[in-house]
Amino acid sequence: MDGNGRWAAARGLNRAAGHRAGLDAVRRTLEASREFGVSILTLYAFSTENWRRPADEVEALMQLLGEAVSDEADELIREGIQLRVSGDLSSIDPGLRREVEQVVALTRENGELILNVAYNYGGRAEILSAVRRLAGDAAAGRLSPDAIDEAALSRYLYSAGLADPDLLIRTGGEQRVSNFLLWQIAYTELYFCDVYWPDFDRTHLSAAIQTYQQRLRRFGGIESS
């Protein structure tokens, strides 16, 4: 979800205002995803690299997460949406972490759609964490090295139990994945659009999905006759 800061700057607003406008785009995208039959929606909300941003911007992002969790909890429960969080929550405020974990627990059995929020997330950090845990289990004799394969490693990732994404959408005009789901997107279709995230809406999501539907996915094989 890229372009919040540039969207705000173009309007003479501070970056926090851009992030707040981006939250409205999250709500629109979640609603449209349900309409289009999307089963898992992952949003890259805060990366491990975002800690390098100015302190006031980081504080605004943390406050926004707290507000979003508090304001949207009842709606998630009512609409049958399951909240998951991918990332290291040990670095965020303990009170905010408890609030997030409570909503995760309350929505665990919901099956209408999975909303997976990548927060304090980095693809390399995720893989390193998984490898360390896997190595620890192997050293302790809980896992045979001969049993380590792609499926085994996947079980140690934040995304354990989730299907790999079919489509990755990046807004804001940049054409890179920026340390996002590096393991999971091996065969994901990539879609880049110039619109800044606060302006992203149902029309843009529909265009991305239509483009995806026109692509032929071979997964390393060849087209069958």
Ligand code: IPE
Given for the second form:
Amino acid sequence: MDGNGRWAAARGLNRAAGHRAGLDAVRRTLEASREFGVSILTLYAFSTENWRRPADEVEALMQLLGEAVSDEADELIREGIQLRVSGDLSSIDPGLRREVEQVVALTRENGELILNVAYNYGGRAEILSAVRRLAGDAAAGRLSPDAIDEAALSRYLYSAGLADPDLLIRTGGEQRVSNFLLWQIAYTELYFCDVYWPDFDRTHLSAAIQTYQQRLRRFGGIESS
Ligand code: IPE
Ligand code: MG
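Mind giving me the form predicted in complex with the ligand, seeing as the form predicted alone was just shown?
In what comes next, the whole complex appears, and the chain from above leads the way.
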């Protein structure tokens, strides 16, 4: 979700206002995802690198997460949406963390759609934390080095149990991955669009999905007839 700051600047607003408008785009995208039958929606909301931003912007982003979780909790429960978090929540405010974990626990059995929020998330950090725990298990004799295959490593990632994404959408015009789901996007179709995230809506999601449907996915093989 990129372009909140530029969206705000173009309107003479502060960056926090851009993030707030971005939250409306999150609601629209969640709604449209349900309509289109998306089974897992992962949103990159705060990266391990975003701590480098000014303190007031970091504060605004944390506050928005809190508001989003408390405002939407009932709706998520009612609509059968499962909330998951990918990222290290140990460094966020303990109260906010408890609140998030509570909604994750309350929606654990929901199966309508999985809303996976990447918060304090970095792809390299995720792989490192997985490898650290995996090495710990190997050193303790709980895991044989011969048993370490792709599936085994995947089980240590935040995304354990989730299918790899079919489609990655980046808004805001940049054409880079920026440390997002590095392991999981090995064969993901990439889609870049210029629209700033706060302007993203159902028609943009629909266009992205239609483009995706025209892609031929061979996963390293050859086209089969
Ligand atoms: C949103 O867009 C990214 C988040 C941290 C949620 P930006 O804040 O990166 O917006 P730009 O790139 O400055 O326009
Ligand atoms: Mg940006």
